[in-house]
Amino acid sequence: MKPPVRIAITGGAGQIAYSLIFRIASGEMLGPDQPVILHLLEVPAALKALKGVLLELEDCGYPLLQNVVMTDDTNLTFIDVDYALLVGAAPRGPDMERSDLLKVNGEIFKVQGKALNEFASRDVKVLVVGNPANTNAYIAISAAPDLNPKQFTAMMRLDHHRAIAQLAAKTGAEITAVKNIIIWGNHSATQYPDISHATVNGQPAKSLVDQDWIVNEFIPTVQQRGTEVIKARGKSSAASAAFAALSLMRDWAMGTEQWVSTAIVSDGSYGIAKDLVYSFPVTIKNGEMSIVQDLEIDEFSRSCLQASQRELEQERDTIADLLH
């Protein structure tokens, strides 16, 4: 058997983590021959609930699960971890502005970034799930100067999956028939779901749908899907978010031949300001994410890319005091 890898999950008693932890322990993220040790972090008030999760893990008897560290100590959570899924974050409360949420969660991710910087494996791969994910990742990166910014990503994979599902449903195609969809920008209502380069069963997606559907149905549906889930379910997306996080981490570990959308530190590609954590189409090989280059960007798409960039710049300015 391989030596075990250590996987940290914050917000361990929360809904997303509950949909995630058991699948990781079963081998779905890193494969059926990779033993794991889970490091689960919660706030003190939720440790009792986290204990319940631990009891269920024991009852599953997973062959790959070698140990579980359960704690409310951020530093202990990240000691020697190889993968970190930063799921836990304060939810947006009544009458709370996005800027308020940015500052509340910004403090959390600053602390976690510092702990990762000091205690995690030097090769750690960090996925930020807690919202506002892109800017929370930006904060964590800023607090971890000894780690390569390329070791951080923010989750846009849920939006990517949503876009694939919408296009497949519209064209009557199988999910696997849809290739090269892109989500650009921020995990917010300014994100740009782009089918300009997508294909369905090898045919250009744009030849199968009309522009009116793209602008008035497809894009708003993907942008607002999280809100739609909350209205229908009374709670935010959990199982779909967990599957997206697991899918991205599996691809990051094992590679992919297909484009996937994920938010990484901009290198200036497509005119996006450097250092913003912005979603691009990427391919992954040997643990390295590479932005798909030289795609043609039409005028409509360019305006959408720039709108999301402006929002991320505003978010960065809002949390500027947390970066020092």
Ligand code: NAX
Second form
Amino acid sequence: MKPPVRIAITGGAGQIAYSLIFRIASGEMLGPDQPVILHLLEVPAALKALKGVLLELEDCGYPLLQNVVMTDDTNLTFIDVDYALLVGAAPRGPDMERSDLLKVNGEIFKVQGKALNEFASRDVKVLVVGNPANTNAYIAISAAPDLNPKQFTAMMRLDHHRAIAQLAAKTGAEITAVKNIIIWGNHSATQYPDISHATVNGQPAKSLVDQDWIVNEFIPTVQQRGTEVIKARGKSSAASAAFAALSLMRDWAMGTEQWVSTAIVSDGSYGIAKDLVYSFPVTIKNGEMSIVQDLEIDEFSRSCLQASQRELEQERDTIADLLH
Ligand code: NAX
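What would the structure be for the form predicted together with the named molecule, given that what you showed me was the form predicted on its own?
What follows is the entire complex, opening with the chain shown before.
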């Protein structure tokens, strides 16, 4: 048996975690031969509910689950962790502006970034799921100067899966026939789902659908899918978000030659301002993500990329005073 790896999950009593924790414990993230120790963080008021999750985990008797640490102490959560999935975040209250939400969550991610910096494994891989995910990741990175910014990513994988599903349905193709979909930018309504380089069964996607469908159906459907789920379910996406988080972490650990979309610190590729946490198409090898380079960007795409960059710059300006 391999030695166990430690995986932190914040917001352990929340709805995404309820889907995520059990799948990780069953081996879906790191494979059927990798034992795991889970570190679950919650706010004090939710520890009782988290205890219920722990009882259910025990009742599953997962062979790979070696231990569970359950706590409301951020520092304790991140001691020696190899992976951290930062899912917990404060929800948007009824009278809250988006800028208020940015600040409330900014404080949380600053504390967590500091704790990761001090206590996590030096090779920790951190996925930020809690919203506003890109800017939360930006804050956590700023608070963790001893870690490499490349050890952080913010989740765009759900948007990536949504885009693949829409294109597959439109063209009547299998999901696996769709390749090279890209989501650029922020995990918000300014994200740009891009099929310019996508193929379906090896054929250019753009030759199979018309521009009107792309602009007036495909893009808004993917951008607004989270809202559509909330309207139907009365709650935000949870199982699909958990699956997306698992998929990204598995690819990060095992590698993938397929293009996947994830938000990472910009190195200036495609003219995107350096240091913003922006979603790019990447491939992953030996735990390192590389932005797919030299893609042609037409005028329409360029304006979409820039609109999402502008929003991220505004978010960065809103939380500027948290960085000191
Ligand atoms: P829930 O409200 O069900 O759960 C969040 C949990 O986090 C709660 O149990 C809460 O007590 C806990 N929490 C709050 N502050 C905490 C802190 N400082 N430390 C530890 N735990 C804390 O939300 P859920 O549906 O699970 O969603 C979690 C987050 O994911 C939200 O911010 C949500 O907006 C975001 N999402 C991000 C997605 C993405 O693609 N990046 C998609 C799904 C989801 O909307």
